[in-house]
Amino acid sequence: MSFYADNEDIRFYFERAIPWDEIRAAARYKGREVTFATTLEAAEFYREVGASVGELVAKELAPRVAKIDREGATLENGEAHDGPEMAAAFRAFKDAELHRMCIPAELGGLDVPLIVYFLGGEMIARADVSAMTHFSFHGGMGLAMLWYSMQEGTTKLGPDGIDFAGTRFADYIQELARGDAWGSMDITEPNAGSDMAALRARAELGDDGVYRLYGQKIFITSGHGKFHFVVARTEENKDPHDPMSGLGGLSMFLVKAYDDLPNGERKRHVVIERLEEKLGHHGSVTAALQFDGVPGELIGKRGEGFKYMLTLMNGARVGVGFEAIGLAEAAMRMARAYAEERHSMGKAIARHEMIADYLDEMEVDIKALRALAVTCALNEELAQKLYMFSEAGDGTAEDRTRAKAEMAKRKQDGRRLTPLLKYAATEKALEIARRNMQIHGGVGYTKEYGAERLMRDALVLPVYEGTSQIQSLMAMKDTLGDIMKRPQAFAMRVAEARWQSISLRDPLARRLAKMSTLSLSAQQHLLTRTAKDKWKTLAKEPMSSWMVALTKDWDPKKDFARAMLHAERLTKILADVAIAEILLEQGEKWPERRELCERWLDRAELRVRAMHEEITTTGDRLLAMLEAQEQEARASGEARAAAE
């Protein structure tokens, strides 16, 4: 059994759709070893890696999952320990050198592209998402260290090439690549989750030039690791207009949580206060950590913590997208296997119309989401490689200029698509896990088949690494902000979509154009109503202040209330249209993919129409109610202040 060999859609990407030649072309850095003579040779190796991961996961992880779920993790004498079965699976991963996958060869890695790493992560998640989340904090942490080093200038990028071996964190990266250590990303605090401006953990610079961190971090996945990326405040959060206050006062640090001494003892610097008792993801350690004067290495400059966090978070969200697809794949296969063997009313329930419809939708959704995830991963990968090529490529100055332009486009596409992936994949994984449990009926509520475990594990996916609602607000903000910056370009897009919806010869392309027209109409409606609501507030202000208010004085929490109300609906539309665009493009290159595009459009068109109707016809009553409540609260506060 192999989670690679039995998945024809994953094989489609490895064998046909991933642009290996483009990835290799973007990875030409001076001073690097040439691992493969040809793209054909490289692609064959990458397929072998994918196949090996699929076989290893099916053999070493999948059979252990039920026990991993039962055993969980433990905290003894201040140290967190994986359960015996999880530990055994990761010994197999280490022996197979999986943690080396995405690390450059100069640092002891296998130097495989990120897309291979992400698809490998999906296969791991299909077996157990708690193992996948832990796996990502091995080699993934090493790659993040390298990327941070390049951004801050402590990895040499110049005329002589890239000196990976001389990177600031080379020793740490090699330790991670060997599988001898792992790390974590420490952001969340008791009173600060999505609102990072409220973070209170602090870092103080001592007279000895060493930063020391103080505070608590909670919900830290793999928080028992050795290396921690920690976001902490270096400037006091006083004046909201001060750029070094709020988000501008945060800095990023690399912290060693412990040192292993020559005598075999461990000297711990970061205290593990407790392990969270979770509904799912039992095999993964989720810890609360205490920092009490722990030394930390500043990454970049003071005040750049939020920027570096976004770099880390973007890749993490792409990873969660693949994780969600892996869980959904497991749930779909479990549901189909049960439905084909369970008979009712004279036939297998898989042939009952409602169940057949469920199974068909699951399959289409998973393949469609995988197309979006692969696109996001390629944007992430090529943006990184093009950055390195533009700084230390072996081409001409003109080549490097083109690389910078392509890099900017890839980053922009990644920023647009990644929140859509995180939203759509995690929400759909939860839906598919729920349907799998329903198809199993009563036994789905027991632990016999594992459907309930997938349901429990799926529940957190729309929550961590940025909730679905945060992803929606990001997508809405960027979409409407782009229209405000380039209104003429938006008007041209509207006209083009309307014309294409009636003029294109390809029926699938016409259907996509109609969906795009509805999407643009919803965006236009939100922006128009936002501007109209803004005009209403100006009636109480002197006319001389109108121009400033309309061009500068926008309050996101107040003026964009309608857009925030409908942000999730808009995100659903944007995701459906983006996936349709990708599938249509695939259908134009590979005719056998047209059927998948058609099946996607059959369902997506109806959803887009429904979301468009909700956006354009609802919201007035709720917004009026909230405004009344706000006015009442203000009046009550003024009355209390007057009484005092």
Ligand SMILES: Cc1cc2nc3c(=O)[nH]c(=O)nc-3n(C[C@H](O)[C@H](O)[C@H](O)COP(=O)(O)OP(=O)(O)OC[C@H]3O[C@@H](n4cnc5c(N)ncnc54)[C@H](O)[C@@H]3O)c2cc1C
Contents of the next structure:
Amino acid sequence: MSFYADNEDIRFYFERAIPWDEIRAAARYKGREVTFATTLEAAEFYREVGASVGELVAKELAPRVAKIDREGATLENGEAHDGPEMAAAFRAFKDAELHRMCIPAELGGLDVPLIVYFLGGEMIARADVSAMTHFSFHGGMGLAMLWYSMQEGTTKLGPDGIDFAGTRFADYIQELARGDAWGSMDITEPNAGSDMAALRARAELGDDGVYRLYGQKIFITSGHGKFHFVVARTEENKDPHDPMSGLGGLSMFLVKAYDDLPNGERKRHVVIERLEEKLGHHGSVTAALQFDGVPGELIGKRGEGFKYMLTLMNGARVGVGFEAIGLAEAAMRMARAYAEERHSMGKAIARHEMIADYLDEMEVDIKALRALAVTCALNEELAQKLYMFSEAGDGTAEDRTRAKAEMAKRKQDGRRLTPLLKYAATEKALEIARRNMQIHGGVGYTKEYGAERLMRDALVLPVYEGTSQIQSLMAMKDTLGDIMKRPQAFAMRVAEARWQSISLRDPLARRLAKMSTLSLSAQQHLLTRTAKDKWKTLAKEPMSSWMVALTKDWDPKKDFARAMLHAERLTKILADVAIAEILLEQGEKWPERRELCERWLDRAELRVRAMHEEITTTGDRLLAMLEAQEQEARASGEARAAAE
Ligand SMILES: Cc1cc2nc3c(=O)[nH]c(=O)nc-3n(C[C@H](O)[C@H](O)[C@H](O)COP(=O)(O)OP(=O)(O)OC[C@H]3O[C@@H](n4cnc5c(N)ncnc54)[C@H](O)[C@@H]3O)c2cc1C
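Previous: the form predicted alone; requested now: the form predicted together with this ligand:
Up next: the whole complex, starting with the chain shown before.
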């Protein structure tokens, strides 16, 4: 049994669709030994890595998941411990040297591309999503350290190449690569989750030049790890009336949570207060932590915490996208197996029309989401590699300039597509897990088959690493902001999509163009109505002048109310269209993929039409109600103030 060999869609990417040559070309730095003589050789090795992960996961993790779910983690004498089965699976991962997969060779790693790591992560999540979450805080944490040190300039990067070995966190990264330690990302606090500007944990710089951290963090995955990235406040919020201004005073720190002393004892600096009692994800530790003067190393400059956090989160959100797909794959396979075996009213339930429809939709959704996830991962990977190549690449000055331009495009595409992936994959995983339970009927509600475990585990996916609503707000703001920045380009896109929807020869391309027309029409509607709602006169002005007017007098609490109301609907449209574009492109390169594109369009077209209808015809009543509530609150506040 192998989670690689039995998945022809994953093999399609490893064997045909991943542009190994492009990845390899972008990873040529000065002074670096070339590991593989040809791309063919390199690709063969990466496939072997993928296949080994698939076998290992099927052998060492999958058989343990029911016990992992039952055992959970424990807290004894201030130390959190993974359950025995989880610990055994991670020993196997360590023995197989899985944690060093993506780390550069100079730091003891295998140096395989990120895409292998992400697809490997999907296979781990197919077995157990809590194991995948914990896994990501090993090698992934090392990569983040390396990336941070490049960004802040402590890893030398220039005409002589990249000094990976001399990087600021070299020792820590090697510890992580060996699997001797792991880390965590500590952002959330009791009163600040989505609202990061409200974070209160603080860092104070002492006379000895050392920063010390104070405060509480909650919900910290793998919070029993050694290396913590902690976001803490170094500057007070300058404008309490602006809900976003608090972001500017945040800084990023690397905190060592404990030291293991030569006498075998552990000296703990960060206190583990409790482990959260969760509905699912029982294998992974989720901890509440207390910082009481714990020393931390500043990353980058003071006040750059939000920027550094976003860098990490983008990759982490792509990771959660793959996690969600892994879980959905498990749910679909479980549903199909049960539906084939269980009979009702004279035939297997898989042959009953409604159930067959569910199974068909699950298969299409998973493959379509994987196409989006792979695209996001490649954007992330190539943007990073092209950045390094443009600074220290082993090519001509012209090559490096070209790399810079390509990097900017990859970055932009990554920023556009990642919230769509996080939103669509996690919401779909939940829907698929729920349908799997339904297909199991009564036994789905028992622990016998594990359908309920998948459902419990799926529920958190649209919550952590930025909720679905936050992803929707990001997608909406970027989309509308882009139109305001380049109104002419938008007008061109509208005209182009309209023309293509009638003129293109390929019927699938025509259908996609029709969907794009609806998407652009929804965007235009939101922008025009938002402007009308706020400034009755603005709608008469040219769109190019809106950006200045809209941002000059901006009240984030209520402006863009209509766009915020419909942000999730818009995100659904954007995700459906983005996936259709990727699948059509695949169909052009590999004709056998056209069938998938067609099946996707069959369902997505209807959804886009429905969402367009909702966006353009609903909202007035709710917005009027919110406005009235706001006015009432303001009036009673003023009355209270006058009485005092
Ligand atoms: C199992 C688990 C693991 C986690 N791991 C980590 C971790 O490793 N590190 C870490 O720092 N955190 C972690 N978290 C915390 C997680 O990131 C937060 O729970 C999440 O960001 C939401 O924050 P919140 O819980 O404070 O909800 P809130 O921010 O209070 O949100 C509550 C609801 O309101 C919605 N909402 C909030 N603001 C808006 C808005 N402007 N518009 C529309 N809707 C809005 C949200 O979408 C949500 O539905 C984890 C959580 C869980 C459950």
